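In the form predicted on its own, a lone chain appears below as structure tokens.
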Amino acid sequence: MTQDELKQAVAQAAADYVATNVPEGSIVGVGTGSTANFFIDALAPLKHRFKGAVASSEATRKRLEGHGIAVLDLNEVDTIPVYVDGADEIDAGLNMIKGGGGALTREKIVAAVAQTFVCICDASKLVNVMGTFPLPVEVIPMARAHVARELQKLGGTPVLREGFVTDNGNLILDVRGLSITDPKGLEAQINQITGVVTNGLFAIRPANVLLLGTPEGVRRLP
């Protein structure tokens, strides 16, 4: 199977399972990513049965929207029995990092509010420890420099991504060669460095549920 027909089979797993899992008139959290598109596409037929869906993404969004999919702002929920996203990796304990497209600070906050987490990848994904894929993090614009000094300090190496301002009008600092060994930990202390939205980890929150697409069919964790 191809890298996108794996993407396809846990995209149409996770919908499976909120058809399964939540009630009909509930609202849906929807990831950003290539795979959260492919799991827009599997929603699609089962509009119907739901209020609406909360976007993490201005892409989202319009995607959300081409499908006929009605969009809610976040402060106008109180709760959402589901959020799918997918994930650059992902590790034993369902920590992760996210943020390859930029939008970890509204993927965050609706992971946040969400009841479950449901996390959707490719067999590619799930790694011993996390650190390989360069850790995202979103910073304010006149802190870069400042920040980026703090994270070498931690044995990173910071690389601003070129031509990138996040929907929130932010800058991301990608860090590169961390072995992160305490996803927890590390996430706490970069989220105290002083200029940092967020960054990437989702460890504090993690998944609770990971669909991960191998070429024997959906394998579902825990």
Second form
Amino acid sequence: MTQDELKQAVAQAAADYVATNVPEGSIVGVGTGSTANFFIDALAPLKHRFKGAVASSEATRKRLEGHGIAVLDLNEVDTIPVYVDGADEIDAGLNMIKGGGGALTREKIVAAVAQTFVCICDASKLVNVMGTFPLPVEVIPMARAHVARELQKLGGTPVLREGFVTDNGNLILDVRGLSITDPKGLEAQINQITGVVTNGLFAIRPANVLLLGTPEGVRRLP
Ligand code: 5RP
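With the form predicted on its own in hand, show me what the form predicted in complex with ribulose-5-phosphate looks like.
Below is the whole assembly, all chains and molecules, this chain first.
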């Protein structure tokens, strides 16, 4: 199976999860990226079953609307039963690195509101220790150099994502070389640096369910 076929299989499994677990008339939270795009396509035939979606990026909003799915402002929504999104890396504790697509801040906000975070990944994303994928950090533009220096003090090598501006008008530093043995602690520590909007570690609020696409089929953890 190709990586895209694995992504499609987990996306369909996530749509089945939504159909089974989300009460009719609810709001679905929708992530960003190529796996999330397959999920949006798989969700479209079910659109009559839910009230609408909250999008974690402008790209996702456009794709949802392209399928005729209503996109709601998060501020108009009290509760999101399920948020479905991909990840760049995930460990056995369902801690993740996200933000390869640069949507980490809105993803983290939607995840904070969601009751259940369903992560959808192909098998290549499951790792023992995170950190091979560079950790994205969203920064306020005037703080870029300051934040880069602070990240170096933590042992990282930050590189500006060239030509990229987030949906929030900010920049991304991609940080290599961090030792991520304490994902929760590192997430909190980086978020304390003045000028950081948020970083791509999702450990304080990890996923609740992982649907993993493998050549043998979709595995569910736990
Ligand atoms: C975007 C993300 C994505 O979920 C992550 O980059 C995975 O993307 P893909 O499904 O394309 O591999 O965090 O900000």
